[in-house]
Structures are given as C-alpha cells and as structure tokens.
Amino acid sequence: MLKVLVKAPAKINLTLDVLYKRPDNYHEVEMVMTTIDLADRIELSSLPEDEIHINSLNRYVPDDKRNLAYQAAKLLKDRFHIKKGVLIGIEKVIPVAAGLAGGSSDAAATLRGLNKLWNLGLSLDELAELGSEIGSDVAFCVYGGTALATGRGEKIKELPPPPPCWVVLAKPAIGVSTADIYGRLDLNSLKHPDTKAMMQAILDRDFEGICQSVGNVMEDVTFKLHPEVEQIKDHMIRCGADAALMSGSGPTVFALVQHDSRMNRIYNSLRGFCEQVFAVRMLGQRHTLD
C-alpha cells in the first residue's frame, strides 16, 4: 500500500468546564464534545527516503515539527522503529486557530492513517493513548463521535450520538490563543455548565435538553477580549438558533438548529460580515479502523 486517504473532522464543545489547576500546570477539564461534518482531508503517501514531509497549500499550516500531524508521524516512527518515510498532504477546510481542534484532528487522522499504511495493527484505544502525548484534544479526535472528556482532555468516555440537527458555524477574522484564555480565567468566579444534564439529554435524545444545557466557561474571557465574538452569538440567537455557543477558546461560534428555514436564515445573514461561515450536520458516530 502506497497511499491512504483519511478525513479529519472538526469538533465542537457542547459543554466546556474548567474545574481547577493541577500540580502539573494543566487545568482539570470536563467537556462534552461531538464531531461535525466539516473536515480536513489527509493524504498519506509512502516515501523511499526515511523522512517526514508536510505538504499544504494553506500558509497558516506549518510544514515542520510544529505541525501536530508531523508530531504524530514522528511519534509512531520513534515508538515502533519505522524506517520508512511519509508525505503528509493536508487539505485544510477547518479554519485554523478556531476552537475546532483542526490541528488535533489532523494529528489523529495521521495516526489512524499511518496505522493502516505501516500495518501497525494498533487499536483505537492504543492510538488514542499515543495521541494524548501530542495534545489534549488528540485522543478525542482519534475516536471521533460524541464523548465526555476529562483530565486534561485525554480521558474519554463514549456517549451516543446526539439527535440530528444543523450546526451553523461562524469564525470572525481573528485568532485566539488558548493558553492566553486559560491564563485569564478566574477559577473562583466561573459559571459552570451542567455537564450531567447535557449527558442525560444526549442519552435521552432530548434536543431541547441539549440546547438548554450548552455552556462554556471560556466565553466570558474571550467576549471581553473580542466583543465581536459575543455579537455573533447574539445575532444567531436573534435569528432563531435553538442554541448558540462558542467552541473551545474561540473565536468560532456555532448555532444548533433543527429547521432548514432557520438554518438558511442564520447562514445567509452571517455571510454578510463573517468570511468563514459553514452549515453542516453533526456526525456523532465514532471512527472505525478499516
């Protein structure tokens, strides 16, 4: 086998809670996440020389060891003494630095794809454990689907898919540093989302309950730094979104919508002042190893 193609879907946070700062300087988090049908495409091609090369037309994607997909390939090569090379082609569709785990999903897709290309025979659990060494969201992205993520994000408990709906995403033309937002969190004054209520609503396939339980403790910090992010959220709600929330540390905001007419209204109204707007479906199902 000389080439493997893998999809790397984005994720959204239905809840994002930060509980406390740990002795290792990471934050203890509790998040309900789900994958959506907005995906980068990863093409893995065998190289005769024992090297890792990144090929992407997106100027914001690093082509060296800063790239998480590069780190994923390097980790597998080192851990399993692989003396083969790989060209990692990344076709970016997920906005960069958007709170949608695009880089983490690229790394996860690279792990899944190289597992096949190099015939490593690893399970999803083993790949997720390796992924957690690269970044906090990579383990979730290895599995995909819907899950509760705890620890620093690497402990994954599978949940069933939420009921189907539209997800309208809008990313303003700004970047947000996750580390900066974490650094500005006042852990004593957070409005914690009801994670248990969200999990129960997903288990009950209760769309209204899901909409009532969305919450993200990072919103207030990002809104203060970038008021336009809050304006997008308010606009979505005014246009009839069943729920709206910032994903991750932002700046992307998403709306959950059941009716096609409202989805179209929100999507079309946002395209006037936001360059990157998408209307996609939730995926909800876990990845499988072909």
Given for the second form:
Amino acid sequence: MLKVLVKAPAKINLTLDVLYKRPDNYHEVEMVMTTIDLADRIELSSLPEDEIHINSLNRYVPDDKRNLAYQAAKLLKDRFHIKKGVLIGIEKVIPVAAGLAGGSSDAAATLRGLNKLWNLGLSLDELAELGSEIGSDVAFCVYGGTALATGRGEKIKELPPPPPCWVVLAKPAIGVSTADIYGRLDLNSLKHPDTKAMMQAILDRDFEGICQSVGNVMEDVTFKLHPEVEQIKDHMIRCGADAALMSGSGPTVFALVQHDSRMNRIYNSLRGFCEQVFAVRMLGQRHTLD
Ligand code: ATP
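Alongside the form predicted alone that was just displayed, please also present the structure of the form predicted together with adenosine-5'-triphosphate (ATP).
And the full complex, kicking off with our chain again.
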C-alpha cells in the first residue's frame, strides 16, 4: 500500500467542566464530547527516504515537528522501530485554534491511517493510549463518536450517539489560547455543568434534556476577554437555536437545532457577521478500523 486517505473530524463539547488542579499541574476535567461532520482530510503517502514531511496550504498550520500529525508519525516510528518515511498532506477544513480539536484530530487520523499504511495491527484502544502521549484530546479523537472524557481528557467512556440535529458553528476572527484561558479560570467560582444529567439525556435519547444540560465553565472567561463570542451565542438563541454553547476554550460557538428552517435562519444571519460559519450534522458513531 502506498497511500491512505483518512478523515479527521472536529469535536464539540456538549459539556466542559474543570474539577480541580492536580499535583502534576494538569487540570482534572469532565467533558461530554461528540464528533461532527466537519473534517480535515489527511493523505498519507509512503516516502522512499526515512523522513516525515508535512504538506499543508494553511498558513496557520505548522509544517514541522510542532505539528501534532508529525508527532503522531514520529511516535509510531520510534515505538515500533519503523524505518520508512511518510508525507502527511493536510487539507485543513476545521478552523485552527478554535476549540474544535483540529490538531488533535489530525494526530488521531494520522495514527489510524499509519496503522493501516504500515500494517501495525494496533487496536483503537492501543492507538488511543499512544494518542494520549501527544495531547489530552487525541485519545477521544482516535475513537470519535460520543464519549465522556475524564482525567486530563484521556480517559474515555463511550456513549451512544445523541438524537440527530443540525450543528451550526461560527468562529469569529480572533485567536484564543487554551493555556491562557485555563490560567484565568477561578476554580472557586465556576458554574459547573450537570454532566450526569447530560449523560442521562444522551442515554435516554432526550434532545430537550441535552439542550437543557449543555454547559462550559470556560465561557465566562472567554466572554470577558472577547464579548463578541457571547454576542454570537445570544444571537443564536434569539434566532431560535434549541441550545447554544462555546466549544472548548473558544472562540467557536455552536447551536444545536432540529428544524431546517431555523438552521437556515441562524446560518444565513451569521454569515454576514462571522468569517467562518458551518452547518453540519453530528457523526454520532465511533470510527472503525477497516
Ligand atoms: P483544542 O480544542 O484541542 O484545545 P483547538 O481546536 O483550540 O484545540 P487547534 O486547531 O488544534 O486548536 O490548534 C492549536 C495550535 O496547535 C495551533 O495554533 C497550531 O499552531 C498547532 N497545531 C499543531 N498541529 C496542528 C494541526 N495539524 N492543525 C492545526 N493546528 C495545529
């Protein structure tokens, strides 16, 4: 095999909670996440020389060892003593530094794809374990689908897919650093989402319950720094979204909406206001290794 194509879908947080800061300085988190049909395309091609090359036309995507897909390839090469090279082509669709785990998903897709290209025969669990060495969100992205993530985000408990709906996403043209937002969190005054209620609503396939349980402790911090993010959320609710929430540390905000006409209203009204707006479906199901 000389070439493998893999999709790297974005995730959204239906909940994001930070519980406490651990002695190792990581934050203990609790997040319900699901993958959506907004995906980068990763093309992995064998190279005759023993090197890793990144090819991406997006100027915000690093083309060296800072790239998480590069780190995924390097990890597999080192761990399994692989003396082959690979060209990693990244067609970027997911907005960068947006709270949608684009880089983590590229790394996860690279792990899944190289498992195939290099015939490694690793399971999703083994790939997820390797992924967690690269970044906290990579393990979730290896599996995809819907899950509760705990620990640093690397402990994954699978959940069934939520009932189908539209996800309208809007990313204002500002950059948000996850580390900066974590640093500004006041752990004593967080409005914690009800993660258990979210999980129960998903298990019950209760769309209304899901909409009532969305919550993200990082919203207040990002809203204070960038009021336009809160304005987008308020706008989505005014336009009839069933729920609206910031994903990750932002700045992307998403609306959940079941009716096509409301989806269109939200999508069209945001397009004049925001550079990057998407209307997609949830993916729901986990990835399979074929
Ligand atoms: P998360 O939701 O996991 O916090 P994010 O969606 O906010 O992540 P990314 O799109 O992953 O953020 O990008 C964060 C930074 O990671 C970028 O500024 C970029 O320099 C770096 N990066 C490394 N690899 C990639 C990649 N393959 N695609 C995009 N960014 C990457």
